[in-house]
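Here you get one chain, nothing else, as structure tokens; it is the form predicted in complex with its partner chain.
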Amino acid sequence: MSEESFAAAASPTAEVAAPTGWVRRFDGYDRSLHVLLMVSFLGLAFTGLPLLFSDRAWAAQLSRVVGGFQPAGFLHRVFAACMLLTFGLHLGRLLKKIFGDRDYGILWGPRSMVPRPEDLKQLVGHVRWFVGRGPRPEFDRYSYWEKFDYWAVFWGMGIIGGSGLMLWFPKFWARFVPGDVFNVALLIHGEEALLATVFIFTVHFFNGHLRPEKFPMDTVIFTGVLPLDEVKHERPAEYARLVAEGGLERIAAPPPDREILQRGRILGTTAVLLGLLLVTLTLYALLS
């Protein structure tokens, strides 16, 4: 669907407040936060996952790419140097609407990533949906399977930052923790590392570009806009929440940037087919 014909379908109430019938979901922080995120997920991904493969000659030659295991381990710690910065800017901004702009919205409603029990029953609903035996469930602003992956995100960055803080600076660990738990941080790093890839790029893929629904790709995370109608029809709570508290206005936003759209289409299409290749190559592995 073209961004003219979203455009003219938005509806004639939403005209008054949106009149360009798009709206803002993103802001640039959190789409530049983002892209930090895939540029250095896929990094790592691509400079730790042939360790856990290393029997396979794909493994061998990936790391042969980059220049050998040293070189790639020095990435590796790059790209995760990365990923902490972007957690690090991304805590950040939570303190900073919490206690700066006292934004306690954030911590539980609607606007908020905190789960709710409205999550269990939609996540019930939804599956009743799949199977025909119910309406679609009101989503608003964020889903629950939206939830799960910022949850697994925060949880991997946890778990897969720490231990890998540790196996980074084994001698300074070593100081305060016995050594068998390396043996520990080396499991759930490689494990937390495989759960943490795999997922990405099926099940995020799937439920956030790939289905057919959103095929090719969904372009709001690059463009930070959506059409109006969009959010009327997938997220029915948050378009009346909005429409209820006079809100549409505030997120009124002109079409997508073509540049912009364009850039965000490329990126996300080589990401795509990056974590496509490697979820591939791992599979492949683990079944065969």
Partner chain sequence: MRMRFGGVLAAFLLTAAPLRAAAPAPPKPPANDDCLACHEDPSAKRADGSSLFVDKKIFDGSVHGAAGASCVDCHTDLAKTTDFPHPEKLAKPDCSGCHAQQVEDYGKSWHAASRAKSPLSKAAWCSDCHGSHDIQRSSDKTSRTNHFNLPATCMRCHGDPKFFPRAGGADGSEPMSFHDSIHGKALEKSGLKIAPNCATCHGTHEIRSPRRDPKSTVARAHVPSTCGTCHSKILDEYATSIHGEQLAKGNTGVPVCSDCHSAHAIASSSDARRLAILRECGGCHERQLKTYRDTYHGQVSAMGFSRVATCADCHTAHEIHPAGDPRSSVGPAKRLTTCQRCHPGVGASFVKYDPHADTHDRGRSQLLWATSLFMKILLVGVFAFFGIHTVLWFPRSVKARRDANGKRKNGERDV
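Okay, that was the form predicted in complex with its partner chain. Show me the form predicted alone next.
We keep it simple here and write out only the one chain, dropping partners and molecules.
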């Protein structure tokens, strides 16, 4: 995912400001995919936990919200199809950018989600800053923790999705693999899903919404825009690069629509509360 191409030229030292004081970080396609991903993941977690811990009393109570274990299984597959669609649309856009638009900047460089040696240096520098032993690293468009979040989800899609498809269509896959593989797939699907649930509803929620700079919520994924001052403060390397490339005016955007902002806060708050509930149930099930 990348910002619009930069056409204007500017001096690297020029102090150029976006005319509106706001800049666009995510377009409508990015935001729509994130909403689909969020809804499908919440649905999978909400319907999958009762199936995984079906011998627990709380799981039976939770499954009754959707009508019981059988409807929960059906809805689990519906949300799985939604997530696979989201993953496919994301891959399709990446392929279009690479082979259609020839935007190779998404494969390497400051606009890429691919980890670079610079990310390791910034991780070390960030830890030193936490303990007062150095300056805060100057982040560009994507920080090391955002890349970690992205690849954790990307990896989980393949593992959980692949094992889930085997369990969804066992007769088809039984033509190619021995029966023992399905036991392994069941184990992997459940364990990886638990790991993903705990990770998303703790690490990702903290990085995206609950850390001090963003608390109680970062709404940029819902509105697509953020204040230019925030870019200067949190991503000074990106700001310097945009000034050098003359790109600030190209990504200037109007302030977020109040109605969209309100909807995003409601959706985000609901997701955070449901996520914390699911994490609590998961930890209770694992520790009890």
